[in-house]
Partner chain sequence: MMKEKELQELNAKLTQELRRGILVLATLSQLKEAKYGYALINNLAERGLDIEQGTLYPLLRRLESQGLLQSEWNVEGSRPRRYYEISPAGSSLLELLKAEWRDLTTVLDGLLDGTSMRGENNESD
Amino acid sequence: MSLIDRYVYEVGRHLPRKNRSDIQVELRSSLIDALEDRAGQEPTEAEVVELLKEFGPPKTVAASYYPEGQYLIGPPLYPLFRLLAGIVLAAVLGAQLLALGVGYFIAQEPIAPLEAMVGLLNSIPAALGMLVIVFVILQWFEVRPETEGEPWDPVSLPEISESATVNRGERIFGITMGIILLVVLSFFPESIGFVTTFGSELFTNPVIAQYIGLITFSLLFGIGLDVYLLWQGRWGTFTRIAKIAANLLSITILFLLVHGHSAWLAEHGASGFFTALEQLPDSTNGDWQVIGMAAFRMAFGVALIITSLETVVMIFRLVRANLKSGFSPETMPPS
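Output structure of the single chain, in the form predicted on its own:
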């Protein structure tokens, strides 16, 4: 019954958590009863495949369990809307906190709690309203997330694997942080730096400004991949290769940033972070900037090492998985 288990599991991925387990139990029971009525106690794989084809693709079956009625956003589009609504909420909250942080730490503007709350209450409905309008238009024109009319083959159902399941929280966090960084690069590039104390002088980072274009492209690539992963719900050959490519791009940018900071520090007579710290008692503004740039270099260096190790692990897992099963059509993105 492994094919039925895979089918029920795939349907469950597109159901709300609240009643997912009950629906999966009901669906499995219905499938087994129908199969026994048709083929007896020992059905062949071909008979199982034929039954699943009659039930339909997992996303279509999952959509049938949503309440019937007139929709602004119907069942086929609702899972995607719910996903994007959560991302929009997180991004709006992050952008508001960023704006408050810039105003307080950089511009030295006091935070008015009531004004901040009003701004948040105004921005969330506006953002969600625009998202709803987009999906209402999609619903009106009966746009579907998947291409209709293509034959669906139950044999293409992926194996049940927790390691292949996408961590939704991690992906949403990545998207939110990516959007916040894009906001900083787009609207506050002159504020990329550090301060020593609240309201003190801002020391800008001249190295990061040289690579804003590359960093922006990398962030957009990562956000797009995370959105695609959230929609697919699992890792496959295509998404693992795309993630490796995104990591290689990040490694290149991090290397350039480390090299750029090292060159800047060399020009200012600093050999490293701890050497600058030794001079701290007699520090001037220039020394503080040297310390900050050395700290940036150290942070980028740590990120470079971590990203490199993560990439090596992902390449190893990709090679191992495909040596076992070979490249298969279902691991590639839908056309």
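Having seen the form predicted on its own, could you give me the form predicted together with its partner chain?
A lone chain is what you will see next.
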């Protein structure tokens, strides 16, 4: 009977602790009943093996004692988990962005992009991990949200948002521009800069050259996301969060670029925009480069403000959509 004992023991390992031994005794008794019925008091090992095969693998047999299945977070709790996960994710991203902005504009702290990225990479899994732990505990104690019997009116169903559809033209334009920039960055990095008039000397931009790796990564991320969106055809939870992440990366890079240009201009005695303009007439000794760099800084500054605003709006909409009707991607229009 040792094979039966081993089988019963193995089934027991996967059974609910609550009535494990009780089920094991019954299982053993039933197996011996069946065996005696077929093979009498002295069954051969082959007969035992055949019977156990009929019973099924221990894990499968044990699983059948869980009528609702085995879940880390079960179906009744999952919609609530998803809703809260979305809110937590948006809140963490928003808080990080706010801290970055406050640090830069108020405390005048220098932006450390790597630190900001690491901060995000740490805080998102930590926040989501805490949420998962809470839900695993709820699942363990079989807490069920009260959903049955809630009054429900079909008329209150939200309108289907057309804005969830991906704008193909916008995505194709984004991919094309991204590829062009990537090609320029990869094959002609020495040509990134500006000329004052057509055919005149090229002034290279040393700040952009400094961040080519980060910019390339950001472009690749953006192109990948656009391709995925074209393939999907609709905005979803994953793509919206990915878009927010892409924007946050862009904001970090734009911060760096603005900051880098300011530092460069300060070094060349033109920290303010008007200082650069004052040097406009004196264009014979390389000051055109100062003006060009100031123009670059302004362009990046405008892009930074627009991207920041766009991101804040996206996060706000994501949170609002979650609070309104669950974590439904269809309720938040794309940016």
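By rigid core we mean the largest C-alpha set that fits within 1.5 Å across both forms. Residue numbers count along the first chain shown, from 1. These numbers were taken from a predicted model, which means no experiment stands behind them.
- Once the cores line up, the CA of residue 50 ends up 2 angstroms or more apart between the two forms.
- A movement of the C-alpha atom of residue 130 reaching 2 angstroms or beyond is seen between the two forms when the two forms are aligned on their rigid core.
- Residue 26 is among the residues whose C-alpha shifts by 2 Å or more between the two forms once the rigid core is aligned.
- On the core-superposed pair, the CA position of residue 88 changes by 38.4 Å between the two forms.
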